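Starting off, we have a lone chain in the form predicted on its own, written out as structure tokens.
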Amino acid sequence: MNVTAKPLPLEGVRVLDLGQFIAMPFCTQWLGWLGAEVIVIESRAHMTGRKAPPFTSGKEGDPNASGYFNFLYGAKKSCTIDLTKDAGRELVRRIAAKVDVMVDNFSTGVLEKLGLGYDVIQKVNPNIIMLSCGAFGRSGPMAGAMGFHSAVNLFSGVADVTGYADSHPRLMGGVLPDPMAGGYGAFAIMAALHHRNKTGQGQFIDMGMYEVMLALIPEAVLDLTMNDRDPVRAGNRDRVKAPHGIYPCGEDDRWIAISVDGEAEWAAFCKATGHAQWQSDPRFASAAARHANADALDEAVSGWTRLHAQADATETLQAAGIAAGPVLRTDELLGHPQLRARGMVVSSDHPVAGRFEQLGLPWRMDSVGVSYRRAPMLGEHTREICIGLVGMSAAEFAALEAEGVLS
């Protein structure tokens, strides 16, 4: 647990998180470190999280010990609550009454079906704020279209700006649509909450994930719309900077990033480099030159990162005012020195998973503080938010736990 001292920005915000795989996970967990508190609504019979692997090390297939699910569900609250029963539903329905937020992130129609869309919990709560998120929306021609983050990727744009040069379109991350949505969705609840704070009115916030993947690329948007011009897959390659690209070092599949902006940082990087006659090479003796000349740049440049370990190419560089950093793998971030000494790494200790350490909130103020707590164990808070939040009784509560109501 790392909870600081400071306020909590979102405090006193209760979320009923009734989201799935990634994307919701990832928007309300922003919100449970941010102070809110967030009730998660799980099932026994419907395990979607907590069956998905790694799990800790001898405990595969407990439900408590899934790597995703410890990942993603930090700082909020499990409540077990059958959905396929109509006493399920109506406990929902309760817990809906007495939150700040509702978010999903199921197929089109799936909430309407469970009578759980946002009129009918309107009625409960009129002053609610719900965000439902889905790969295209839930209005227009393609609302009933499902598609997981390759689709998403596919139908943004994105892939297709995406690739070599004379290549075929990429797609970006295995799962980029699923945390940019997240990010996207914690941004438009808090901008719901400021304005709820302002007039007193929630409202619905319908969230396409490949609109926000959009977002991306709106300068080939623009080159489209307004040059009738399509956009021309370029690698790793800038259209103003050069050099500009992944660059290989002298260690075994070890890369540096270079990007070089203008005339005085091209000279101040021929110089680090030890390389001055590369500013009077009439093939890299202008932005236009070195753009013309790419290839035969980026091979000359590659000539002298090649003699080079990742490192020490990384510090004459930087030193020099290059922007330049070494390419890391997964397995190297939580070590970094840059993200460990900004606070970004955290860690959590599970009672059954153990410890672990992950990826914190990309950002840092001054005057609010964060809530990093752990994941929780399926079912922890069942009886608090029945009794505590919705005000059962122990008999009724007693009841509904008969009835596998509470699994």
Contents of the next structure:
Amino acid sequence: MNVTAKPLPLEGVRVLDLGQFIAMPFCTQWLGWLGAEVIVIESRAHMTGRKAPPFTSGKEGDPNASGYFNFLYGAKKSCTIDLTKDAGRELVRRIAAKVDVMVDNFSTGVLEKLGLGYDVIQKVNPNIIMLSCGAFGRSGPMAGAMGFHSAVNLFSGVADVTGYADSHPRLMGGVLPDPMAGGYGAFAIMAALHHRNKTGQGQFIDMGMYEVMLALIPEAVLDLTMNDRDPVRAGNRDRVKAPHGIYPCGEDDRWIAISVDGEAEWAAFCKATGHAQWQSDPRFASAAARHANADALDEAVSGWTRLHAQADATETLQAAGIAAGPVLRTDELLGHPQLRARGMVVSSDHPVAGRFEQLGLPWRMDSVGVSYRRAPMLGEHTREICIGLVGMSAAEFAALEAEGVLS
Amino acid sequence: MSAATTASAAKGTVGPLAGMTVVELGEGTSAPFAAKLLGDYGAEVVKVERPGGDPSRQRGPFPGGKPDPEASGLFHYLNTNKLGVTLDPGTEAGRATLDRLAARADVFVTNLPAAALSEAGVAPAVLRARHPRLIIASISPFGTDGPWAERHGDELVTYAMGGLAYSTPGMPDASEDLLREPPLHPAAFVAETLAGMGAATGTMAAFLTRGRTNEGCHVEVSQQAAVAAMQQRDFTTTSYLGGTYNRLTNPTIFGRMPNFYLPCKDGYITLAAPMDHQWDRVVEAMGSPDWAKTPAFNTVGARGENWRDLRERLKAWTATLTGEQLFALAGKLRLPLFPFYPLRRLEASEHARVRASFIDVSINGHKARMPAGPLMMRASPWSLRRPAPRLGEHTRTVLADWLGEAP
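What about the form predicted together with its partner chain, after the form predicted on its own?
Starting with the chain above, the whole complex follows.
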């Protein structure tokens, strides 16, 4: 529990979460951390991520011990409803009538088949904000195509600018399209909430994940459309800076990122690495020369980095005013002194899963609070939502429970 | 506003942030992108440039490759919907004007180094004290405190220190050789864009809070953390199982097979069929070859164990078909299979046309297209109201309109 006494941005905002996989669960976790009450609809038959590994050791298969779930559902409430039953879907509509925001990233058309599309929900809640996210968006001829992060990478043009020199397009790590769409979604929902505060008007938001990724590559899009030039893959090289790359260090599979901008930094780099002669080497004498001789330059830089431990090379270059830093692995990030010093590593104590650490929001706010709380147990809040929020009688709850509509 | 600019986005519409006022003192991508998001969705943004202008004016891509600070594609993309003001924060008059602009604004966005902000009289703490309702969003490579606060970082270094480089190429793509294929950074401002997205999202959180409390906020973004926060899946693995994703295909970490990136006759595809029922469809698509039914491949466990052999056999199949042929099969059989689209093909696609994923612009008379606003907010859509400003284009107008100074 890391609840601050400061005001929470989304206090009083209620979100109905029909998110799947990572994109929308990531989005609503940010909203939850910012203070929204997020209600996750789960089904015991088709569980939301709870069946996915990794699990707490010794609790494999326990729906409350899935790391996949617990890391994406912090600060949310779990309401267990069987969506295969008419009464279950009706119950979701009753919940939808009581919320400010609803999100989903089912395959296109699934929500409509469930009778939970915007056309239906808008009738029970005219001012609702619905964010619907698909790999290809909710309109256009490919709206119905299936696609995970890899398809988004391949369709969005991002793979076209990712790759080693003279090699084929590669996929980015970290399933980036999912969390990036989630972050964008949080921005859009807050913008829509502001619009609703002013005008009373809710709305439908159609988010295509490939369009989110397009924001990463304006240079490639403009060079193509303005100059008819296709992207050129060139490894870690930059159009302007040189040297600019990721170089091997003395240790096995350890790397350092180095980025040298302009002649003064190049001089400082040569001096710091003990290679003052590089400065007068005609192959490296100007940025243009260094670009023209990039292979030789990278070879020279690697020759130096290979002789040094990652930490030592980093210290040497940083002391000389060069942008340089270790290529960090995720197992190093949670313990990284910089992220820890900024309070960005958050932990949650979960009654079943135990205590684990993850990263919270990547920014800090001095006058505004955040609320990091553990993920819910399966069905933990079903009663609270149905009776407290929807206004169901205890008898009706019992009857629906007996029919297996909720649990 | 340049008469040559055309926009296919909705005209005359009001975005969700209409009425919000923003001053940006930003360079490169991160802060300009944050302010662009706010501006694209309706805020009035004044971009303040120092003499010489934002360095992204020098970066291009330029029409015909000819450098021109008024025709940089990257600058145009990042600075649409902004008014441009130049002033010299090295002079007392410049500092006074900057402070008066901040006094008029709801939001002040910057990514200038701390020393430059102090020199300009707009250090966040100073602004915060002087203008209690102002929301200040500041972005720095590693954040303003902690052991790395004073260190040098840029796009490449923060990307590497945020963990994304180590895991690129990422699943289901993979390196064949860890040493010859180093961690990879796409030729794109990924870390800066993520930091800008974080700044805009944090700004919205603070802005919604201010609506209730009337108090401003300092939203302080670490670019390294903005990258790292995207890696939820990888943190889950690290935290629950230990270890980390690397760039090799490693089914012991990421599970069931096939989940591969494969060459096809005219490009590349991803194929994800980890579940038995999906594998059955792959076998059907291949024409039910005998090998697929042998014990080496007919169970989940066997496919995981023999994944190298499986990949070769699948390659032999995909190499005989084009991406489109495979995609058509996938559509028929509901298989998660997707082909690589070169950016040129995406840009020309019917899907992108129908969704208006790109918007027509004119850069110094040259026709070009840019990525459009990535979210279709139906009631309060984004709009392209004005092209990026020429250097100092609106200085007189803004001083008159915002500050009431006689021209």
